[in-house]
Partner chain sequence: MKRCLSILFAAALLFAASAAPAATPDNALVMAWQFDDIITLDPAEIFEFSGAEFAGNAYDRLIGYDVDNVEEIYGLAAESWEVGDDGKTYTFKIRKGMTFSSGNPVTAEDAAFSLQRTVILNKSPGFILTQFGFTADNVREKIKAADDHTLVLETDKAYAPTFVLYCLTSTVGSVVDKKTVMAHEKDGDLGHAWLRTNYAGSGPFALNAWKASELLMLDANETYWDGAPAMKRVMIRHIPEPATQRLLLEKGDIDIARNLGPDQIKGLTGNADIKIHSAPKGGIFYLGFNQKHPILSKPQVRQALKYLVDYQGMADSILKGTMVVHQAFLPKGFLGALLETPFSFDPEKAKKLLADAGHPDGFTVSMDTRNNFPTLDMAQAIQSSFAQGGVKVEILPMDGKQALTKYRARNHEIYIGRWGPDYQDPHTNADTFASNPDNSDDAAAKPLAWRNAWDIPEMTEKTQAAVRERDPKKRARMYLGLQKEHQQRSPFVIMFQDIEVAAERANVENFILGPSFDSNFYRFVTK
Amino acid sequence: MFDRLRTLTGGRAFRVLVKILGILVSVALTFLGLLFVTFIIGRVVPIDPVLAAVGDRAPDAVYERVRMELGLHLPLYQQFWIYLTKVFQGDLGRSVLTANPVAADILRVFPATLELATAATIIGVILGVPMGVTAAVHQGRWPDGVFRVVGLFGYSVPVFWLGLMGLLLFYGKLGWVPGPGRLDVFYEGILESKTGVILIDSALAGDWIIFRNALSHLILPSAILGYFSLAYISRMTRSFMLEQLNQEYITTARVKGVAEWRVVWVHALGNVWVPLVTVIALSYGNLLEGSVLTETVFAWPGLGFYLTKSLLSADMNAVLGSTIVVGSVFIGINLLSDAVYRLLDPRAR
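Let me see this chain alone, in the form predicted together with its partner chain.
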């Protein structure tokens, strides 16, 4: 059959088809493994999901009935099978904690995280890459020292503390930014949610007042979160750059009289982009999982907060649903960074 297909489609198309099939199978297997492990962990932790549903004080009869309703009296493999068949029918189940379908919850919380993570990554890249390059060029001198201290600070200070201090200073004392939340409470419920990303929704609706309000709310949390990705990105950029700057082609370029800025920013940085894309993609992926501490301090209703709360209450439908999202994000980002890699590096094509 394969031979027939091959003759029908021609060799090249067949190879592409096989490749796509291979990717699909590996993605499916990854998801299955991810779900299985999460499911088992959720079921063996000593937290009773029934207590999350009925509370501490429910009478025993109610407790038992809910246990049956949740299917917890069945053997583990059977529970997993039931869950899987539902997922394949597109039903992620209902969250015990919010009473909503998990899919609806995720559509509400994920855009909040996406907005924050994207803004933070943009800040991290725009500031982190030049900092890393500058530090590498001035290795061992004061700019290197300053940027390394800045990076080290970002690495070692707890985000929770930094978030609170940021709020205290920029919101509490200086009044430069608004308080926590995605919008001022008075703007809540005005905008119709299309994508869930308020900046996009308000721009589509042409409502620039809400757009400005949402952007002003985004500045501080994304700057704080961006600082952490900046610390990581600048450090990695510095070490990649140091490696490139010692290469012979750089010496050749300098000997040929190419301007120094061109040597650094075009020749060396051009080659650094390739590994750097992977670093940035991974850092973006981590942020997309949600940052529970930042979300807590800034009352940002994102995925991290949702996932953590669900985990602590053993609200398994919500946990598994979020796992699928996080898994998809990582797989998607990996595929994307592979594609960008090919684009940047001709050898990988």
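Could you please show the structure of the form predicted on its own, as a counterpart to the form predicted together with its partner chain just displayed?
Below you will find a single chain and nothing else.
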């Protein structure tokens, strides 16, 4: 059968088809593994989902009825199958905290996290890549030392402490930025939400007053989170650049009299972008997942803030649903970075 298919489609097309099928199978198995892990977590944590739903003062008859409705009396394999069926139908359960479907809650809060993580990643790339390149070019000299200390500080200092200090200094003392939240209270509820990203929605509506207010609220939390991204990206860029600057093609370019800026920023950095894409993608995924503390400090109504409140309220449906979304985002980002990697590097194709 495979020989006939290879003959009909051609050798190269057949290899592409096999590779695509392999990727799809790998993604499917990864997603099933993610669902299995979240299912097990939901069963081993010392939180009774029935008590979370009915309260600890509910009669025994109510407790048993809800337990039957949730399917917790069934064997684990049947519970897992029901769990899989509901997830593939887009049903992540109902939140105890908000009484809304978890999927609807996540669709409401995730754009805020996406907005924050995207702004932080842009800051990390715009500042981190030049810092890493400069540090590599001046290896062992004072620019290298300064940028390495800056990166080490970003790695070492807890992000919640930076957030608190940033609020104390730039909001409390200097008054340069507004307080926590995405908008001032006066502007909340005025703008019609189309994408969930306030900057985009206000720009589409032509409401530049709300746009400026939302941007001013975004500056400090995205800068704090972007500093963490900057530290990682600059360090990896420096490492990649040092490797490239020692290659023979760089020596050949210098011998031929190519300008130093072109050797560094065109030839060396051009090859660095290939592995750097994966680094930036993973950094972006980490920001989408790891913005919990930043969102909590700045009362940013995103997925991290929602997850924190759900954990404190023992709302396991919301916790597990958020975990599935974050894991799915990581899978998607890895696939996208792999595709971009293949586009940038012909050797990977």
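Numbering follows the first chain given and starts at 1. Since the model is a prediction, treat every value here as computed from it, not as a measurement. Here the rigid core means the biggest group of C-alpha atoms that line up within 1.5 Å when the two forms are laid on top of each other.
Colleague: Classify residue 215 as shifted (yes) or not shifted (no) between the two forms, where shifted means its C-alpha moves by 2 Å or more with the rigid core superposed.
Modeller: Superposed on the core, residue 215 moves its C-alpha less than 2 Å between the two forms.
Colleague: Rigid core aligned, does the Cα position of residue 146 differ by 2 Å or more between the two forms?
Modeller: No, shifts by less than 2 Å.
Colleague: Core-aligned, does residue 73 move its Cα 2 Å or more between the two forms?
Modeller: Comparing forms between the two forms, the residue 73 CA shifts at least 2 Å.
Colleague: Could the core-superposed CA displacement of residue 64 between the two forms be given in angstrom, to one decimal?
Modeller: On core superposition, this C-alpha lies 4.3 Å from its counterpart.
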